[in-house]
Amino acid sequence: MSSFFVLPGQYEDLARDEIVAISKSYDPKTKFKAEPRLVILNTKTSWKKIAAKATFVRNCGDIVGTFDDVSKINPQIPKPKSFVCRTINLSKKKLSPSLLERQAGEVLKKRWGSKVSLSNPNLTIYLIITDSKQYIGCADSKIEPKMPTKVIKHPHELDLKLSRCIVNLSQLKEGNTLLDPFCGTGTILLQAESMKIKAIGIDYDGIMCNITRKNLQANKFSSKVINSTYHEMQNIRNKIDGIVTDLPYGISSKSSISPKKLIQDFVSTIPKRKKLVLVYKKGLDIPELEKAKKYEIYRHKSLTRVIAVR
């Protein structure tokens, strides 16, 4: 069975690749088809498992058919006790969502003998309209990721949502170990542990290490925090499966070397055959990251961040 994921308009390529990365972490043979703001997966991984981790999903569920004529709609699923129809128009077509939902509801109510419940349905039927096709989707629940608590923050830190996304792009899963060599206040560690991924943080600033420990304790998490430089990762390379980090820059960096030199030295120090997801300020690209998949996140006129996945 295929599953669908409706994405927001912002960061669409990032949201799409996050969904695919999560699925591939469990099922490397995942196949997908993408349309504007829509991803359809053919995978052994359930949509609920993906939705519980994903950052940018609006709606999701199983694909149970397609339709051309709403009067002949007939999804091949067991009849629910109650249901509701919802329209998701991702096309350029002008249509009346309420009319389409009412027509589909009347057809399915007659076919199933089930009642329509607008407030608490056992099943939601989605009428997903794209420029190329009209899909029927369904979901028996609404799944949203559970975000960790952040009790101490820093003005230049990566936000919780973006941190969760980059952890997912690493394709690490439960039981794997993530390393953040510039852990700061621990945002990436928090997101990793919230998804049952083991985590280790390194930071050269002892104050930041203490803040990270407090944020971890507030969530009853147990990630190890090491007060050292990123070179420490060579000593623990056999204990980690991937590296996910936000490189310090500007006033948030106390390094005596330039940001360009820092990123060059850091990337050259990374243990071989380790997955890398690196966030850095635009303009710091180096040859070692030439083949990495990149995404740009605009923050304000003087800052655009790049996410590189290698």
Ligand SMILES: C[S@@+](CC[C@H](N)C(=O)[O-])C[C@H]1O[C@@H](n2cnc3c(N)ncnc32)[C@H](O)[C@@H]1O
Contents of the next structure:
Amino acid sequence: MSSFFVLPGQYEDLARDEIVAISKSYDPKTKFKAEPRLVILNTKTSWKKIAAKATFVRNCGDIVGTFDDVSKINPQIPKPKSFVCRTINLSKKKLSPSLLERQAGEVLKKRWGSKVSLSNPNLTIYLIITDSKQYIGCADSKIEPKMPTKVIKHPHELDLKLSRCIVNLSQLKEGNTLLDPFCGTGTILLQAESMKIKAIGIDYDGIMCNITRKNLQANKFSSKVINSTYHEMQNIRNKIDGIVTDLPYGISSKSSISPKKLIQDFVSTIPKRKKLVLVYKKGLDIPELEKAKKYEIYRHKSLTRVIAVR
Ligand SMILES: C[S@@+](CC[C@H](N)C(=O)[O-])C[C@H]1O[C@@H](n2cnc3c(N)ncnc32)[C@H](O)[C@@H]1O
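Moving from the form predicted alone to the form predicted together with the ligand:
Every component of the complex follows; first up is the chain already shown.
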């Protein structure tokens, strides 16, 4: 079964790899085809399951055919009670979306004998135009991820969306256990638990641990929070399936160790064969992460974050 996911213009690589990672976490044999701002997945995982987790998706659904000539459009699906046609033009072609939608609507109305409903259709038919192909997609609902709430914030926190994305890049899924050994205000734990991933947080700052606990309580979540240094990881290494974390960006008032030394020491102690997603400030790269897949997120002139997936 093929499904499609339309991506935003920003963070396109990250958005695409997040979708592929979610699908692979359920179906390791997932195949994908990437086009500008579009991913077509060949997977056993339903698009709804992926959409409920994915951070950046715009539109998604099943692929039910391709077309060259809209007057011959023929999606291979049972006829819906009512439908609407929508154009997604991802190509450089200049075309009239409303004309294309009207033409497709007339053909399908005749073929199916179904009503066109602009406001409350049972099915949306997507005419997805790329420079290489014209796909027909369909979706009977719009699925969006349910984000956790955060009652206490902090200037150094990672934003909720990026946190969700990095949890998904780890390919951890329901029932797995994630460790964030630098949990701060708990953003990564919140996103993990919102997707039914068990989570454990560590932070050496007791104030941060309390903020995390309050943020978890506000969502009725029960992730464990340990007030200790990341070395505590060694005592729980057998309980965790992966590590997703956002490392300190500067020398903290509570430790004299430089961020570079910290990342070096931390990475050298990570248990082998655990899934690993790290966020750190650009410039703190270390040889141990040379082979990791990396993404850069520009924040402002003195902060570009690197996401490394190993
Ligand atoms: C960049 S912040 C994490 C922010 C977090 N992702 C959030 O959204 O709030 C890094 C955290 O690492 C903690 N930290 C610094 N050194 C540590 C150490 N040696 N062991 C454990 N935690 C440490 C700091 O207290 C800080 O809360």
